[in-house]
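A single chain, nothing else alongside it, follows as structure tokens in the form predicted alone.
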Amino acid sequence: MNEELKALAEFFPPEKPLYAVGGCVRDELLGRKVYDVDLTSACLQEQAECFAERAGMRVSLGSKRLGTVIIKGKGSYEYTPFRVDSYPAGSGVHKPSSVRFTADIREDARRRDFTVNALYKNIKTGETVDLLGGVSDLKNRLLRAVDDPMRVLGEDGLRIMRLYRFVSVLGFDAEEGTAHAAREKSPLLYDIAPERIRVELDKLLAGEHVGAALRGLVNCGAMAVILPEFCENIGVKQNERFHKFTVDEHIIKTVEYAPEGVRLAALLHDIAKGRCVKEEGNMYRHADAGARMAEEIMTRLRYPKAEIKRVTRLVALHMTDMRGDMRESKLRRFVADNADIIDDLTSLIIADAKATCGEDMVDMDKCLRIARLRDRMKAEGIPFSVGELAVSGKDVMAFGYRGKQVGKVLEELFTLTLQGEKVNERQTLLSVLNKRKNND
């Protein structure tokens, strides 16, 4: 740990030292990066405060009813006392209903999740505590629930959000007893907030073992609850000449081969089809029934409004020019009308392209063909919008156009420099201009 902690953790009593705890230690013993630090000790809330003052360092409030400290200097640490939570008998809730702060350090470790997450690092020593066979799980690359796997993830649904967000970010596996009890509490992740679903939901997809996530996620019961949609694309078979795979699995796959950016629109991408096939015998207009059911989902998960917007337009547009035949008038307009998320709508093309196919397959021609012809136009200079275009309303109502006709008059010149028939020089738009007022 660094200095600014060492220095902190000399104000602590020998009997109470300063400890890192939980993902920072289990991070740093993995070798991974450590972004965020917890604290704890036995010490309560206005002790670590003025031990952290007496270090120069700034204070405030966290919870007071959970002993919380933000203590700042050159980092930013959450300071935690030990203690006891206990929950309301099978809510299955996120907040504890009662806090009890003790001086045992095994208490405290025991109200954790995951073994692997109740590791301690004496600030002062280095010394790594481990009273729950933490390091053990780390090394067998297993999660094991700190205590009886129903009673954790009995506590706080949320915790098998959570199980499966660290199978994904780690690369480890479930242990056999906790990965029972996640199937057998995942109704409890209904009584969980959707904003925190997902902030869990987000974190998964962002791990680099996203797919064995996902299954887990199915396997265990959550997905029917957090997503119900999605599991109306199991097992839905697809047009063998195409699809290597059922519905759920190509979603899965599309999903592994996306970028992280673009992760939560190929989950969602072909999210309609299950339902197209029983409704209508058919999968033809599954991007626009998707594009609607995503941003009824996304809605329901509290996405911020232009997240939604921009992932619900990806699932929308993610069959454009599917067969690589599109005229290019058609496409230039198509590229001006959607820029913006060009680059990520290839993306979730060649994404989807690979676990429709397999990787081998893919006709990358096609896939880069919008993103290609985008490259193209810029080079050219062609304008993506009117107000890119070389002239302005002012220009155009300097030859007498008023009111509607000078938007009209604009988007003909737009038309006539997207289609490369002009080129946008404000000397070549004038004389257009000039002779089209000539021809009224």
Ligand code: ATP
Given for the second form:
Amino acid sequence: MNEELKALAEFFPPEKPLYAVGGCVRDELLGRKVYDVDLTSACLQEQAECFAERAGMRVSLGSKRLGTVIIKGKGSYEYTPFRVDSYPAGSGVHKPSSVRFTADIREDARRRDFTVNALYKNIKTGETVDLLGGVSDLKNRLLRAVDDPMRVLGEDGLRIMRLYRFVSVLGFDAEEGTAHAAREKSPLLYDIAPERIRVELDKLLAGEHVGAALRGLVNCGAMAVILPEFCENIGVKQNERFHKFTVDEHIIKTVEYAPEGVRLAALLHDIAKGRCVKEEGNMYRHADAGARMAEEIMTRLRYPKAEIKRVTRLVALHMTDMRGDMRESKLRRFVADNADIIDDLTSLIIADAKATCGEDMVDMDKCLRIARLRDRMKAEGIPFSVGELAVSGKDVMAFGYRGKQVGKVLEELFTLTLQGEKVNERQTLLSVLNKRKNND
Ligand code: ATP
Ligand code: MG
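Could you drop in the structure for the form predicted in complex with this ligand? We only have the form predicted alone so far.
What follows is the entire complex, opening with the chain shown before.
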């Protein structure tokens, strides 16, 4: 632990020492990078605040109900006193109905989710406090509920998402009883706010073991709650000449092959296939139908508008130049219209291809055709929009054009340069304008 935390720990009384807890202790023991440090002790909010101030740190109050204090020095830390949470019976809402503070660290450990997240580190002594077998579960790479798993997962539906998020990020397995409880309790996810599910889904998608996590979500029934559309693809067969896998397995493999920023698009790229087969008897229109479904799903999960737009475009366009035979003129227009997403689209196309016919069978030249054309166009100084032309509307007006004509003439110049028929230089374009005027 760092020096400022050690200094802060000195202000806590010996019988109520300051601990780091949760993800930071887990990740440090695993040798992973630690992003945020959560702090706890038997001291209540006001005391912790007072100690932090004495240690020369800045303090702001978090939740009064949960007793949280935000402590800022060089780093920023969230302090919460030991507490016990109570949840309303039978519902999976994430928010406890009542909170009681306690001096007993064991009670605090039991309000947490998994044993590997219920490890404490005494900041002053450096000693790890393991009350529930977290260290052994860490060694065995197991996610085990801190207590009766039916109670733990039954109190807060979000814990099921957290379970598979940790499967994805840490590469651990869900311990059998815990996995069983996840299957029993997955309908509780209906009680969880969509934005919370989105946050967990994003973290899950970023994990290295995302395939196992997605299969876990499907198997426990959570997928049917958070993304029922995915389940429409389970077991749906595809033309075996091109595809080795059913649609659901193909989608999961695509996600595994996709880089982080493209994983949600990968998850949604073929989302409409099952529905298309059911309604139309084929998959021809799955990209457009998928884009509409992606928009609906992402809106429901409260994704930001710009992200919805980016992902739906990737889904809509993922079949572009599938056979690698699109006319170059058309492809040039495509590059200009979609310059902002060409890299992501290329990543998606490659992941899709790998997940279709196997990693070694991918025709990389075909997959890279769009990106290479984009690079070539850039190197040749070809404009990607009217705004990048070497002449402006003013120049066009100097030739006597007015109103809508100006835009039309600029568009013509753009097409000429885009297709490489004229270079994007002022003199060249002015002489095109001159010729055009004389022919009018
Ligand atoms: P990360 O910070 O990598 O997202 P984390 O395990 O630290 O993972 P946080 O959300 O920061 O997760 O929570 C800190 C600790 O609080 C957890 O390790 C866990 O002990 C406890 N915790 C968080 N959310 C829950 C929950 N929904 N139910 C029970 N305990 C929780
Ligand atoms: Mg954390």
